[in-house]
Structure formats: C-alpha cells, structure tokens
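The chain that follows stands alone, in the form predicted alone, written as structure tokens.
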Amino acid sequence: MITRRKFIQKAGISAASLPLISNTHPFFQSPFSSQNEPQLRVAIMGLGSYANRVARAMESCSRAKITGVVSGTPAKIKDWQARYQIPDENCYNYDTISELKSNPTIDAVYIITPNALHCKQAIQVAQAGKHVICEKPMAINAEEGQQMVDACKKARVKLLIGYRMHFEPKTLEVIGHRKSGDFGKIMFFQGLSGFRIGNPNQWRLSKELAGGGAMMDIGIYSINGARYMIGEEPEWVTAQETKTDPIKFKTGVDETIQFQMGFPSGAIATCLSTYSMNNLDRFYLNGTKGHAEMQPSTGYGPIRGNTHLGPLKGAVVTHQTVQMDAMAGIILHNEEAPVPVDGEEGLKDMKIIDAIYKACATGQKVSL
C-alpha cells in the first residue's frame, strides 16, 4: 500500500514543502507514469456535457484511459466510439450494466448521470465487480450514500467521489499552510458558491432527478471546502432559505440557502449556495496569524488566490486530468489522496446536506 507520505516521496517532494511546489513540479504532471505501468480502464456512464469535459481531460492522462461507455442514447455512443476507438462490445445501456461483469477490459465506471440515478447505478456497477467513480453529490441523501458505501464494500470494489478540488495545486497549497500553522488557530471560513442557472427545464431543476436545487449542485463545494480548509468536521448547522422565483424553483428545489456550521475548535463557517447570483465562487479562511482568499475557488480554472504571505504559487492544471491520474493510482496501487475522495468522504457531505435541509424546514439548529 502506498500511503500519502510515500505518494509525496515518490513525487520527489516532502510534506513540508507541499505549499511551495512550483508550477512545473512533476507532482502535478503524473510522476508515476511509465511505459510499463498499467492504465486504469474506465467506462463513462452518462454522456452529457460534464462527461465530455472529463473525456477531453482524460486525453492527457498517462494513468487512465477511456475504454467503454454506458448511455441510453445510441447516437451519443456512436460519436464516442469514433472519438475514442471504443469497440461495440464495450458499449452498454442502462439495462445492460450487469453485463460489465464479463468484460475484462473495463476496470472502473465513472458515473456522470443525474443525482437521483447514482445510488442504483453505483450498486449495479459494484455488483458487476467494477470499481465505482461517482460524480458529486454521491446521492440525493445520506441514506442512499450509505447504501452505496455498503454495496461497494460487500463487492470488494473501491468507491471514489469526483472531488476534483482535492487534487488542485492551489487548494493543496492552502491546506499545507494551514497544517504547518501559518494561519494560527482557525477562526472563520466563508464560502460563496453560486451562479445564475439557465434553462428552466433542465434536470438540475427537477426535484425527482436532482434531489434538491443549488445546494446539491454548487452549495456542496462550500460544505466540502469548509471541511478541508478548516480541517475539522462540523458539529452543528443552521440554515435559511430564500426563494424569489417559485415558478422556476419549485417545491423541493432550493434557489438560495445561507447556512452556518460550527466546528469542535470553535471555528465557524458562514456560506451561501445559490442559483440566482453570478460572480461568487469565493473562499476565505481566517486564523489568528493570517488568512487565505481564493477567487475563483472551485471553478474549472485557473484557480487564483493569496495568503498573508503572498500570492498562491500552485500549478495551473486541468483538474480532471490530475484527478483521474490520481484516482488511477488509488484504484490500481492503493495510493492515498492528499484529501480523501472515498465514499465515506462523500457520505459526510450528504449528512451535512440532509441537516441543512432540515434546518431550513424547522428553523432550528441541527446537531451532526
């Protein structure tokens, strides 16, 4: 098993120097690649816009490649076959997922479908004996997330969640500063996550498919970000929902939620999740000795930011390329991510989302 310490050592750096990695350091350029190393063979499930972004990024991967697809749209399958030389026998639809079991040329399936489909599909993939990579949020609630964790454990396959920011250099740089004590005692985090959503008929605005609204899609970044920036798990949440357009944002589909989280050390987080405002995407971390600010903080890039020590220096990378190369190492070689990306990590966020929705509904502080 390759631990995080060995992971960093293999990349040729020390844990202490992590915040100071240069933009050209091989840590962010697939340091483990070699002509003799096996690649993770991935089937993409759900061939929408984000799947296309992932696929384009994977064209630059050295440790992972696309070898299959799963889709309910035959025309999309044909296009992907032509683009990635995928043979007919590696093309599946949602009714034939179980047939993956007999295909030795697919190691893992990356599920990039609407949120409400994740649980059932992840369980099917696990039962077919394939590793599961699932986009965030991993499910529509913690109960489903637990079912996914349990199914993957039972099948002895790995479950990873698509937290691309857990491999992003400037994000890791800030985490490194916090771990080294540069910020002192952490006191406060602010996360602003949102944008003005367009097409009112898209699945993200369907309670049945999305499981909610902005919180599921974009607010989860502030939840997850608060956890890795502060370095603790919250003990309680409070939340308030605002809805200005009940036609576009129907019952069960949140437009804007402000929420607060309290942590064991006494640190607090105050965050905003919205589908009605642009120009947010900002993280701010404050401690007794210093601070960090990132804007954009979770967009596709480039991430920008600074601390009281100066500008962040981490490399500009294609997030999904680094993510998939790292996930290949996790699956094939038991390497550890700098920040966890396993099913248990995803489940923690789902429990917080459940609590936020409960806090909105009751007006009460909800303990975690």
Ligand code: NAD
Contents of the next structure:
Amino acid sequence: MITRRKFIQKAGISAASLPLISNTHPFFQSPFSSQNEPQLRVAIMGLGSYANRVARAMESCSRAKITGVVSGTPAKIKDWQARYQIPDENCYNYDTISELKSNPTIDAVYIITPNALHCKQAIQVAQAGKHVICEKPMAINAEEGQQMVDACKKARVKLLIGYRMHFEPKTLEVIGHRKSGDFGKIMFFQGLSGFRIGNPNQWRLSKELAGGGAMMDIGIYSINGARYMIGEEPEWVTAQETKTDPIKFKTGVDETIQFQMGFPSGAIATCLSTYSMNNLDRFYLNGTKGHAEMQPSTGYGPIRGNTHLGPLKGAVVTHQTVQMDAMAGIILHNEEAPVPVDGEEGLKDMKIIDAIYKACATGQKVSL
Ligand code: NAD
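Form predicted alone done, so how does the form predicted in complex with nicotinamide-adenine-dinucleotide look?
Entire complex below, previous chain first.
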C-alpha cells in the first residue's frame, strides 16, 4: 500500500496543505492500489464527446474498466466494441436497459447523455440493479434529482455524480488550506464560469434536452465550487439574467446569469455563468488571513493557482482517471470521497439552480 508520504511526493501536494485529510484516507490509496483487487466494471451510456474523453482517461485506471456500452447508434457501438474489446452481450440500446439486470459483468452504468435524459435513465439503471454514475447536472431540477436519489436508495445501489474536481489535487490543496485555517475566516468567493457556445442547433441550446442554458452546463461549476471552497451551504440566493441574443438563447435557455449566495457564517459569493464569453474559468477565495486564486479552476487542466503562501503544488492529473479510480473505491469498498460526490451532493446544486432561476424570474432574494 502506498504511504501518505509517497502519495504526497507523487502528487506533488504539500503535506502542510492537507492536515485534515488523514494518511489512511482512501484518496491517498485509490489511484495506486494493488493490482489484485477487483475492478469496477462500467458500462458507458451515451457515446458522445465527453464519453470519449472519459473512456480514454479510463484506459489509465487501475481500479475501473469499461465492460459495456448503452447507445442508440449501432455504428458507435461497433467502434467502441473494437476499441475496448466489449463483447456483443454487453451492448445495449435505450430500449434494453432493463436487460442489464441479468448481466453479471457490469457493476455500474455511467450516464453521459443530455441533461434532461439523466433522471429517467438513472431510474432505469437503478431498477436494473446497477450502480449509477451520472454526469452533472444530475437532472434538470431538484424534483427529478430527488426521484433519482429515492430510486437508487430503494434499489440499494449507489448514485454518484461526475464531479471530477472533487478529486483534483490543487482543488483539494486549497480546501486543505481552508480547513487548516490558513485563510482565517472566509469572507468572499468569486466564481467565473463560461465559454462562447457555437453551433446553435446543439442540444445544449434546447430547453427540452438541456433543462436550461449556461447555468445547467457551466454555471453549476461556480455553484459547486462556492460550496466546496467556502465549506458551507448557502442560505439564500439573488440572481439577475441578461440576454444579448434572444434568437440563439430562446425562452428558458439562459445566456448569462450573475448570481450571489449568502452563507451562514456571513461569507458571500458572487458568480457569473455565461455562454457568451470565452476563457471564463476562475475561482477566488478571500479570508481574514489570506486568499487563493485558481485559473483555470475547473477546466480539464492543468489547473493553476496560488495562495498568499505561494503557488499551488498539487500534481497535474487526468481528472477522469483519478475520478473513476476513486469512484471504484467508493462503490466497491465504501470508501469516502475527499469532497462528497453522492446523489445528495448533486441534489444540493439542483436546489440552488432552482432558486437561481426563481430569483431571476421574480427579482427577489430566494431562501434555501
Ligand atoms: P454530446 O452531445 O457530445 O453527447 C451526448 C450523447 O448522448 C451523444 O452520443 C448522443 O448520441 C447521445 N444521446 C442519446 N439520446 C439523445 C437525444 N435524445 N438527443 C441528443 N443526444 C442523445 O454531449 P456531451 O458533451 O458528451 O455531454 C453529455 C453529458 O455530459 C451532459 O450532461 C454534460 O453536462 C456532461 N458533461 C460533463 C463534463 C464534465 O467535465 N464533467 C464535460 C462535458 C459534458
């Protein structure tokens, strides 16, 4: 088993920055565990752009591997079968999800489809007795998220959300500094999350498939980031929506939303979510004794940043490799994530998104 010191050397994390994560914490063991332990056997559902990124990253996993696919496109299935040696009996389409039940060589299904499909598909996977890993946003509102949590509980399977940043070394380094008091009392967080979206015909710009606009897709990183950087749950939100292109961003598809969140300690967060500005990927945390800034903060990496103490030193990793190895530990061995990635965690973000949309529509401060 790898020791904490060896992990820290390998990950390039300063030991002092991680005082509250013990050396027996599974995160330190996950990516480097024994080759003899069973691997998490994963079927990927939805073989689009992010699924391809996840699959390439999983080639380097030691604790998880791809053993199946679910897709509506036979040509993609064939291609994935060849790439990942997937047998015919482990290939499903969206009408045969229930048949996963009788397949002993698939433990979990990773749902990487458009947002509005997540809820129904997660419930189908749970009812087939398989663990659910689901991309963010977990659903298109909190009501759906709750249905997913309930269905997985009822089926006694785990529900994990694809929050890859919850395993990212520099992110954990900042969280470690905050936990050890290096920043003093946290006063302020700023999150900027956005990119300029292209093709006007893609599902991300359809209310029906995306459930919203930039907030669902990219703004959620600032919501989630505010929570793990500050280390508290917000009590209220205010939000303002602006739209420069009502043709591209139709009713119900948000282009740009500025939002603010208030936390029990008195800390405040101010964030921007947009589909109209590039290179917007920045977190800033300020406390009475110090600060941290990360830019990029949630992109695929390398994540960069510094605190008042100096540059962040955490290793550059492939986020999805570390995520899937850690998720294998969570599912197979009940290990704990350094920052939660369970259904309840996803639900917290969905409740905040619901409140942000309500605040935009009413102009009122919305309590959580
Ligand atoms: P994509 O369009 O590239 O892929 C979506 C896949 O779903 C395609 O293969 C498509 O064929 C399939 N699909 C199934 N039913 C469909 C339907 N009715 N309409 C349209 N497509 C359908 O999208 P993507 O970028 O891979 O995003 C998929 C999910 O992954 C989204 O929930 C997104 O938020 C999430 N995502 C997460 C990250 C991350 O960093 N965690 C990054 C990108 C995307």
